[in-house]
Partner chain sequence: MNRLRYAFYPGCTAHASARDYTRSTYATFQALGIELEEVPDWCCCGSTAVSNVDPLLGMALCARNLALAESTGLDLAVTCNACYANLAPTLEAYREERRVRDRLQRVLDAVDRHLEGEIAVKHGVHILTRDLGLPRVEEHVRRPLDGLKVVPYYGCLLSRPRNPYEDPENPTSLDELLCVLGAEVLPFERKTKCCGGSFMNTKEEVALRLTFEILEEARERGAHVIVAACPLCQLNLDAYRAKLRARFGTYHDTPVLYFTQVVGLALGLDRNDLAIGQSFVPADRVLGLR
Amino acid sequence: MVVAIEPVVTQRELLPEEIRNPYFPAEVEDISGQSVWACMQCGTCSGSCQFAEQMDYTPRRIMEMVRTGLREQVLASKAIWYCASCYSCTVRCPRGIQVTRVMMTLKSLALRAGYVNPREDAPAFYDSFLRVLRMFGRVHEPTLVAAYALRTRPTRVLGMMPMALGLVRRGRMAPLPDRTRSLGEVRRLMEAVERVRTSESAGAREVGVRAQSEPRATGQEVVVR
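With the form predicted alone in mind, show the structure of this chain by itself.
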């Protein structure tokens, strides 16, 4: 619902310089390939998100916080980890912004910058998933659940045991892991992705330096509160 429309530049200038990072929007754009400045703050992404009510900031607010340069607040937020990558926001965005890619970029930046507690549920699950994939070349559910539980709350394994045993008895889940024959190929692919991400982060830092000498004009932009 539209409450008020005011020039963004006015609101941003009211924020203390010490909490704003003017290079953050360019950093996110360079890595995600999405223009955060194309967002018109309509709120379609928030209205489409299944987890918006659980988030500390809705997707619409996250987009505006990125544009404002609130790097620390965005990367430390729980909202980015509630994103389930269902792509509802991406499909419905009237400006064609792939909000899911922006959220993925923010997760990556949060991990690299050390804003994430590795024992929190979502980061622990992401990391456990990648570790299992690197070990076997495919997902092995019992190993994934055990690795995830040990990093978060080990006692939750006891609650899952009856369901796990039932799945094993019915042949729906293998008790022992099975490595894929293309394990080397999977690991090389993951290493290649990591090299690309490292390169993108370096490129984003370069963009930030350029942005310092060529500040972005924002006088024509508006925000909906």
Given for the second form:
Amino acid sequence: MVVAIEPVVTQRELLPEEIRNPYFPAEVEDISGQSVWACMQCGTCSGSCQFAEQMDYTPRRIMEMVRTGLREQVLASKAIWYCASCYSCTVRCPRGIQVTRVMMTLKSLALRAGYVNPREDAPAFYDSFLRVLRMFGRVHEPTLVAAYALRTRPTRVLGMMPMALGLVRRGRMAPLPDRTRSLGEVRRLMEAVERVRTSESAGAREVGVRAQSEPRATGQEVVVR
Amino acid sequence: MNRLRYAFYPGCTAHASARDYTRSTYATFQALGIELEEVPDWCCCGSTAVSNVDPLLGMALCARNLALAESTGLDLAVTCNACYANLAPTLEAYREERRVRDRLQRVLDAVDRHLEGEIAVKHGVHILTRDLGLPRVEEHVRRPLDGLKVVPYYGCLLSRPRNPYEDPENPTSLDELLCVLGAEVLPFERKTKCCGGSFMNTKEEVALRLTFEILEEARERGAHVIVAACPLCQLNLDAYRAKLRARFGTYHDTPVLYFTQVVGLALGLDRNDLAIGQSFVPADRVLGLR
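Moving on from the form predicted alone, kindly provide the form predicted in complex with the partner chain as a structure.
Up next: the whole complex, starting with the chain shown before.
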């Protein structure tokens, strides 16, 4: 089933099915609310990105790889984790695509589908953030940093001590976590988000959208220029 | 003229690493006749972390806070750029994107909250420069900052992804604000460049380099003070100087103050009420306060 019209001439259709997921563009569009088909591959996003040189694929290439359906390569890429959400690409995109929202979507899919090691720095940090949020409804920085260090490298705590002591000395560290009073409400909200998502992905399965395929190694590399 | 009143969303750092920002915000806004009422029982907006794990949850947290704020009947004041760049775009998407609105309404229903979407979200900088207005700020200046050379650092998220009062590439409101205080505002090429703050814990090398470049430009231009409008920018530019010296061999002694502290000084407020002494790099000497 083809879920979107392909407006530009590429060699997509020549790629074998095993490495090309034709539902991937629609999946990304649905979560991000952004039309990846609007992209004209001008490269303004890559040119505006302060982190492009650290990325294995530039933002422009990521956009094309999404359209090509290279789900596995995109979700396993290092590039998406180098997006700092600075929105430089977003404000410059001549096609009005919020590339930052696409990048956020890709990170969330990579986490959900298990393409990243949860003990790696960025995923571990985000996960620690969510845990602290669930605990207090607000994010208490010392707890966040401690939780993060414990999940990654506990020795990190030593490196953080000068900063922590500096904050304490200057009266900028709250010793006790600040809480939201109706913490139960925040947790119910988090559960409701989960319900909305699962009910939608169930609906998507009915109409034949292969929303989440499991990671698998194909050993094949496709180069998108 | 009626007194300006806002619901105030302080954000998670307000009661921790950015206590100085919160304190100076209340002091300065009060001195300018602006009332702030903390949003009752607000929760974290999700920062960029939650949106990266779960974009819908990021928006849902913002929607709850917007609903709480809207129920006060006041417009919402935000002083953290990261909170602003979460709350304002969520509100915009809620108003304009049907699917987003449907999803968020289902989530809000589950916690018995309702968001009409009529509230306005404003950053503190624009409350001073647009709502109150520069002439009114100028009227309140008691101790003009003559001779003080400043560079305004807007960071990523005051003008991006969108702010009705700013050009995303070249925001000017902080420049204008600092001008009416009597300070000499220097051009600052990196005023909207990313400081890498969100990577300081996860990709330190990358973050340190970007922070260094911003501090280096401020030094080259001869700035006495860098003025920030975000607790995350302030902490990032202020707190890692020793690490930066170890990495790059240059020590930068340019202090980083919040815009609320700098405005407060020009209004003649006491340095303690503005929590001036709480930054890592001391500002007393350049401010002539000692």
